[in-house]
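One chain comes next, on its own, written out as structure tokens in the form predicted on its own.
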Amino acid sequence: MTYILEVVKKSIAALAILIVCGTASPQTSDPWWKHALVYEIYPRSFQDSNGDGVGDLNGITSRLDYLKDLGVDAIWLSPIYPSPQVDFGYDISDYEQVDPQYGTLANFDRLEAESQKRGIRIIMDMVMNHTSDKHPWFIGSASSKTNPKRDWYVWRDGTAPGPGHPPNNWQSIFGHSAWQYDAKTGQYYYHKFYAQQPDLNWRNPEVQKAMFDSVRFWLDRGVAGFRLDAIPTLFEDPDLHDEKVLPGTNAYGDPNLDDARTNNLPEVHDVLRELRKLTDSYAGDRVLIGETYLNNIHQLEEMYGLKQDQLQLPMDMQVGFINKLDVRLFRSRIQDAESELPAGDQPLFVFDNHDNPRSIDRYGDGKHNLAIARIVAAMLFTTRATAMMYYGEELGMVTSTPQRVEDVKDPIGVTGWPKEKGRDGERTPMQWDAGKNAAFSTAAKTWLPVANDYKTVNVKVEESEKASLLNWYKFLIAERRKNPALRDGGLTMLNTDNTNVLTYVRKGTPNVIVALNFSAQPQTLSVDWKATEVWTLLTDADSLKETKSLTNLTLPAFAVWIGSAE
């Protein structure tokens, strides 16, 4: 009877992700993914449902119905499952569960069908390149040298007997040496991240059946994809070469090293060609979102694979943090995604995340924030990109450091204080109202307090004020939506001389340019593109509200402009 209960879900599951994971839209045969918002949910973070200072997932399916009014298309949850929380979810202890502090499996399945009432999808975060050290794994694979799980991880002798002898001069991204002595075996495992995540051995085809186990499970309860964390690591140089030493040091005050050893070898991809047949096995588009920190346009084009096999949407960190408003950085990288990558490859553009200061503050100037990131918006939405969002940047939510080490509770910060005050700053609450803790939990005490700005920046706030960036984001998502020349246009750069606005052209019947001053100053110009009609359809500047020309045009400072021509 259980067998045939399992059964009956996966089918129910199935024909959900049918009905909701078809197509974008009735006017396209594109997949769905292709035009979508995908919108991050820091699961801690987002709404606490039972009043013990943390996020959990009734959390989020109390709150679906303001995701469908600003028109989220899918949710990527950052790690749900079991954890010692150590990287905050992603040290994973069982793939295969969800941690009590977030719920249970039942929640989920709840979420899952609130979410797919309300034409939302879930998107998992799936980490394979290590697990928790309190992984069964892990567990056995450190018993003994002579356990089955051993060659699961990676084990290697140090230079010399005993710990201080690491077997070469390889470094955590978290600071220091990225290997860990083990004084029961007497060898050390490498760790490309915190030490309590040791990386699995995906030379060793048991591990690889095992991660895409896990993957099936999470793809028969109906989620439509998952976002692939730290994908390009999954490998390291068998021979253990040292990496080259780079002059300087970094945060935690170690040398900095080239990561050539440690990152995007070969072998990733033949590991991303059988995870896409399996995810194409499923009905729905399915979609693998890779976390590619990359170096430039050609590395995220492999990505993708020749054969468009490989990942569907690479994310292209090249143009969201570039951190600096500068016109000609932007115009060259959105002009590589446009041009550079072949036919069929989708670009995928995010500017905010769990890992990086907030992009109000990352791009803002101290005096006109909201206006950046009004431009940050437009560029997000206007451009051909599939758009991805961090919960709270609709609303300008910024970032939050800790002012003490004590109140750090990000490990990174703790060890790289002061240089490197971890990651707290941009995982605060997010911000529903002006009430108690801004709405978020009922608690005495949130696991990160709420910012100090939370009367102010908030959603009920903003929800009324017509001139607000939460209204400038539900404007732009919308004419995103229905409109032709941005949902399918080509993008062509305009005025591609000018070192102070951002000129660009998405082509249709009819057009629509966008224009954005990244300067303090006004900005006169005369787009580069003839049209009999013009109007306008969005803008935060009063003088170009009635714009009827593409003719002397001024922009004043950091002001954004955006019109129809014909």
Second form
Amino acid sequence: MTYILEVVKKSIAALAILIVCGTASPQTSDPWWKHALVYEIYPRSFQDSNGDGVGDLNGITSRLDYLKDLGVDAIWLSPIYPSPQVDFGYDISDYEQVDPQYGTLANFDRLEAESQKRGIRIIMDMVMNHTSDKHPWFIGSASSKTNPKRDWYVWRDGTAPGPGHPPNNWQSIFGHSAWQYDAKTGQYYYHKFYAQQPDLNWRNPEVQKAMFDSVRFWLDRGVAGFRLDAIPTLFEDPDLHDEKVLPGTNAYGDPNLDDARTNNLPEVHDVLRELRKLTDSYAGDRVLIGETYLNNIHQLEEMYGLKQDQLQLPMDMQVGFINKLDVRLFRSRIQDAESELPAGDQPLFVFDNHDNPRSIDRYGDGKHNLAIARIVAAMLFTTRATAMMYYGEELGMVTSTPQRVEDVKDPIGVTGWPKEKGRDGERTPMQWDAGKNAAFSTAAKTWLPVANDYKTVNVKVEESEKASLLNWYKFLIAERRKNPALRDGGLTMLNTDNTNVLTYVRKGTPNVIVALNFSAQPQTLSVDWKATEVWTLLTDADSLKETKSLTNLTLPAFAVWIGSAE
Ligand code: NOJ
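Compare with the form predicted on its own: the form predicted together with 1-deoxynojirimycin (NOJ):
Following is the full complex, with the preceding chain placed first.
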């Protein structure tokens, strides 16, 4: 085996990237999604092509070369369907069209064709739990108690006539009662999210049929799969028992509640099995990805289906949303994904999305945020999981939370102000260069303001700086693709008593060793692994570039060392 090590001289920070050449991509019969990088695009915020201050499909198409260069295998498009935009697309009023703000079906087809040319697949966001209250189904349903669509939603009498007497104590995730009174028919409808997002009644078979027809519509158009929004919440207890009241109150001032009656009911799995049959009836390894915030690995395991007949990739939120750099927690959660899931269940890790403050802020300590972002990226790309990331994560884009309630666009930020300021902060426009609006848009005003740091944190600047976070991502993504141990090797945790450094091996010939210092102090360790030859693949510490041994390795504060060992 010949390795050509080329030290890339960096100009700014103490970052050394060592590039290994000579390893071709291994060819296996694995489905494409098993080794994929899925990149979430929030369409409003990625690229505006028509100068209205809102991102659109043609904008995304114009940036495909960037995504290809980064190493993206699939784009997950947050909803692009027609929508009143109360929840910025998660309130859908037509499942088989494109919102004119984002373009047309022809623009979508062009995006798909151009993506395909570059080996990039498209994954649609499918919101099956609820529709918009402006969807014709709900308009019909709300029009009278005898309308054929009445039972497509969850309607119930209150505990007493008139408003103010909801059927039970269930709450919306977005604050206050989950029941909305409808004066016209004198009943309440259930909404897990905003009142403008009435829940569909999945106990009615017509609902499943209609929704599956829309799934077919997009499969026929060639999409590679779906990210299933809020999928554990499809069903509620039909007897409407109250949720158990827990101590304390939430950001909206409501009592904390258990969610056993409204979340993760067993009936969800029946729907998932049927949906999987449908997607499996199409050629091309179509994939089902789940938005699955669950309590533990065993609940996650159920989402794959005991016969692996449900989701291929339920998101493992247990890892990416630990929200503190705690070595023990990361070790045990990554280990769970490795050993608690049956063989064949492929984990999916994700650290960032459009619903949470950006990972650089959730994990950063305010002083070493970039170094910590490099640690997060290292975990995302050197474990065995399929990787999912969010636009701008690769640049170190930060959360830019509105300072005044009158600037807030996300309704929960208004309801919950100041405790809950909403999700605008993680949805600001992509930062392409240091020009007007970071080259996101030519508009006088963009839908959300561009973050203040765009002159230094942007694609153009970071492409030109060898030591940038963008180049760190690119290196990791490329290495993961071509390095057989990173691609296929099993993972074993090493030095498991160490509470400062997370160390693991990915097995192969050669093995890959990963050591991540989660602390602000230098840490010295001897890696529990026997090797006769050791060399560095990637590190951000100058002092570790020439590492030749796993004994007495000293990692500076928050340093990453990734090496090969034979
Ligand atoms: C999860 C989505 O990610 C979030 O943005 C949305 O508000 C809710 N589901 C409701 O659809």
